[in-house]
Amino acid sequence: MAMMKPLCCLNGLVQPVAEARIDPLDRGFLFGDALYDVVRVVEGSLLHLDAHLARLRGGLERIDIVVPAALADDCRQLVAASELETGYLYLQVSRGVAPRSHQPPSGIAPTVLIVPMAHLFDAPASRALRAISQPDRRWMHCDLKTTSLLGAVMGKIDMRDAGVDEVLFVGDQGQVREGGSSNFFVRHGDVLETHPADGRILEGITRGILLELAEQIGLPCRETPPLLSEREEWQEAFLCGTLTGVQPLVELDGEPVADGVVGAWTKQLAEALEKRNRNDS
């Protein structure tokens, strides 16, 4: 991997990360009053940038944060300046700087931070992932990609302590919602199932692309929650995301998923996603 320059873009200014300074009264720091997104970079190209920025802008409008101008230009400028070839951009937009009060003043200027990260991606469907499940203790607006991720962090600590790769959050009726940093699909009765985008999960960009690809290649799917009570009937399962791509889930809570190997539909969708990404890069 080529050496990347340690730069960031803070409020439109590209500068060394070590020199960037954010005000301690920034509401992103004090309250987690901020949203973020992550964009994959392959061979210097930003994948699905328009979709990521549309999601970010939509979330900012919902929580009444001023939508910054020139986000796309800033992203492209930073990739070029940092010489990032393979990895991702982390974008964060906070409400901005103001005296500490739960009620924010109107119309303050947002703080916009973009940081490039070098990263080597796993080959499609190449990792046999293991997970644990636990009750979903997060708030009820998981469709907003907020920086307030303490619930996910706590789940990831439990995941780490269990020596597995992901944590799956489960509703009070056994509905498997999503992972700590991934969306979740199962093949059940020769139909793909994934939790609907009803606010209890993040409507992942990769998730949406996979639903399109499944329809194109003739794999039936429905947006309905996979149920832990039906896991004996699952034929295969996989996790997906911007950084994850598509990777099989072969073990859950110490028990194999289906026959514990990579499923045929997982492989098919992983290959279709890789082809889509190559065409879009």
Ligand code: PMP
Second form
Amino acid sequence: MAMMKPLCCLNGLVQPVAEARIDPLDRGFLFGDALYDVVRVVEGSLLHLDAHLARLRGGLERIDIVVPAALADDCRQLVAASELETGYLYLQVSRGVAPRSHQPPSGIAPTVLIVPMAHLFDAPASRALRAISQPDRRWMHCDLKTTSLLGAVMGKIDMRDAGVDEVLFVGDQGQVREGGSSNFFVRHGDVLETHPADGRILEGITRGILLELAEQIGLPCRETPPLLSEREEWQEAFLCGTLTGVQPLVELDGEPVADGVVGAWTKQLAEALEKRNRNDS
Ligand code: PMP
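Switch from the form predicted alone, shown above, to the form predicted in complex with the ligand and output its structure.
Every chain and every other molecule in the complex is listed next, the one we just looked at coming first.
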């Protein structure tokens, strides 16, 4: 295989891979807030480039990332400069650089990275392949505090567009699981309900402390999913998290929750958490 030059194209600039630098606050790195595509290169030609770029552009539009203008030109320029003959181009477009917050700013300049990879392809139908099968667990590990946060970021975009403060993720039976970056509690029939830590939520540190505090105060708790179908019966609701603390939820989908005021248990738990945090710091 002829030697390829170790170049990449970062934001339109062809440069040595070893010299290219991506900002630590890039949302691709911090949130997985990025899409990619891979284009096969055969004897210096880009195969099905239009189809790959159309898929990439379509995806970027769907998640509201600014679509870079010069992708095709950048790809061709890089293949020529790197002298890649057989292999592929790896393209990644992230939303760009911004202070860390799940909710993305709109309209920031995307980060566009294209890297050539030399690769020898197997002859067609020349290999006998083997596989294992398993349940499809992709996008399902809510209990992992993963940086693959694109699902949450998509919720936060809808939240931003709706002009509200949080998005609540709901299961197909109307089970309210948690917020985009917070856990969720309701007071229902004078019992605190919050979704069980069964893999469908992030087991928040704040949530755990609040369950302990509720027990100390004597507020009965049940780790059971709050149901949207029972929302008329909620006496109060609140969100919690390391950055949120405890904050009442007074409106959901444009309708007041309970009577739209801060609940007594919410206040009590917010104060108990504040006291606990002061004592622990
Ligand atoms: N759920 C999700 C999805 C979160 O991102 C967060 C914030 N980290 C929480 C719950 C609250 O967790 P903690 O109390 O540990 O901050």
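Positions refer to the first chain, counted from 1. These figures come from a predicted structure and were not determined experimentally.
- The rigid parts compared between these two forms meet at a hinge, and of Arg62, Gly44, Arg138, Arg231 the residue found there is Arg138.
- Think of the chain as two rigid blocks: between these two forms, the small block swings through 178° with respect to the big one.
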